[in-house]
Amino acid sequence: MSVEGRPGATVWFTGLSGSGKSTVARSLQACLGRQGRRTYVLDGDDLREGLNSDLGFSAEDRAENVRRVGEVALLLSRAEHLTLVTVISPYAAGREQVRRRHERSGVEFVEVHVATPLEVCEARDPKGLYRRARAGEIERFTGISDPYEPPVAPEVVLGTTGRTPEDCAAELLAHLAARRLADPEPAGSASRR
């Protein structure tokens, strides 16, 4: 247990490139944060760069980038974080082989769809990823020539359309709340950010 009385547990963001998951986990990260919580946020971006760096864009690839990133999160939610993934994780195998590895250690695993529509993402595009990926520069890009595999029963599904990251945010911290994994923000707090 933390010292919060409370156990690790990983938070796994799923979703198109553009959908608003890292964007969203740094704002639930700061509330977390608000309460004392510990947290670590493990960005997919940012694990490709380094632990990734061997993997490519392939099926088989992308299994082992899911696998990976799981057994990172495993490892820091048995530490006591709150571990917030976000990795796009395009293949139901991948991500309910990781659920069933948290489930045998005892570790919690709250799989979060956001649910943001592929048009909605495109045309955020921060990356130029989709621009990319229509002209043929990229293969295999999740979405446009690879599949996404949207979760079929996960414990929250975030639409992102319209909203604030931070109402988002407040949305997931009432279900971890729910879940006994934090506090419930106060009332009127929102409106103090």
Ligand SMILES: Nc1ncnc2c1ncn2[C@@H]1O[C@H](COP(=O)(O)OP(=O)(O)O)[C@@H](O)[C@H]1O
Given for the second form:
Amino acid sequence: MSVEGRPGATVWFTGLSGSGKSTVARSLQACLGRQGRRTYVLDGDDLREGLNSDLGFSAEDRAENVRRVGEVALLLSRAEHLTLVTVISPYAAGREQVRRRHERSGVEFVEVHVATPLEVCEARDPKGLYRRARAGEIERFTGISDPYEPPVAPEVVLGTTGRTPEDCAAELLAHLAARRLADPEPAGSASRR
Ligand SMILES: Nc1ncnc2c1ncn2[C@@H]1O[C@H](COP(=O)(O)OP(=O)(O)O)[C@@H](O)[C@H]1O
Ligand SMILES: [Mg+2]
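Counterpart to the form predicted on its own, namely the form predicted in complex with this ligand:
Then the entire complex follows, led off by the chain already shown.
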């Protein structure tokens, strides 16, 4: 148990590029920070610059990317952090492996499918990656030229279309509070936009 009386846990955001994983995780981190919880956002893009810089985008390398991120998340969560992981993690098998690793260690694993439809992600295209993938400049781009296997039984299916990131974060906070991993937001602030 943490000093706040709560154990760590891993909140695993999976979804297409541009679905909103990083944006919602940052917003949720801000909410949790206000509650005094220890949080860490483990972002797939950051890890690919360092720890995983030897990995590409083949099926094997994507699986290894997810395995390593899962191991780092487990370490942080065991050290009483709420660890918010934002990686596309396109393959169900890899996510299941990470879930089992957590279960065996007695650490809660909350899988959040950021279920923004491809068309919406592509219209957002925050980094211009879909445009480049369509132009053939990026190979093996998830959703375009590489598969995405949606989770079958995630703890949360999060819609983001037509909503603010803060509204999405509030939904997740309520879910974490119901699992006693966070405090509920005080009345009136949960729906603040
Ligand atoms: N409800 C929402 N939640 C998250 N992002 C949203 C939402 N509505 C619009 N967006 C926009 O969608 C984009 C999501 O990008 P990002 O968070 O980097 O996605 P990912 O990390 O999944 O690749 C951002 O430009 C963000 O402003
Ligand atoms: Mg991201």
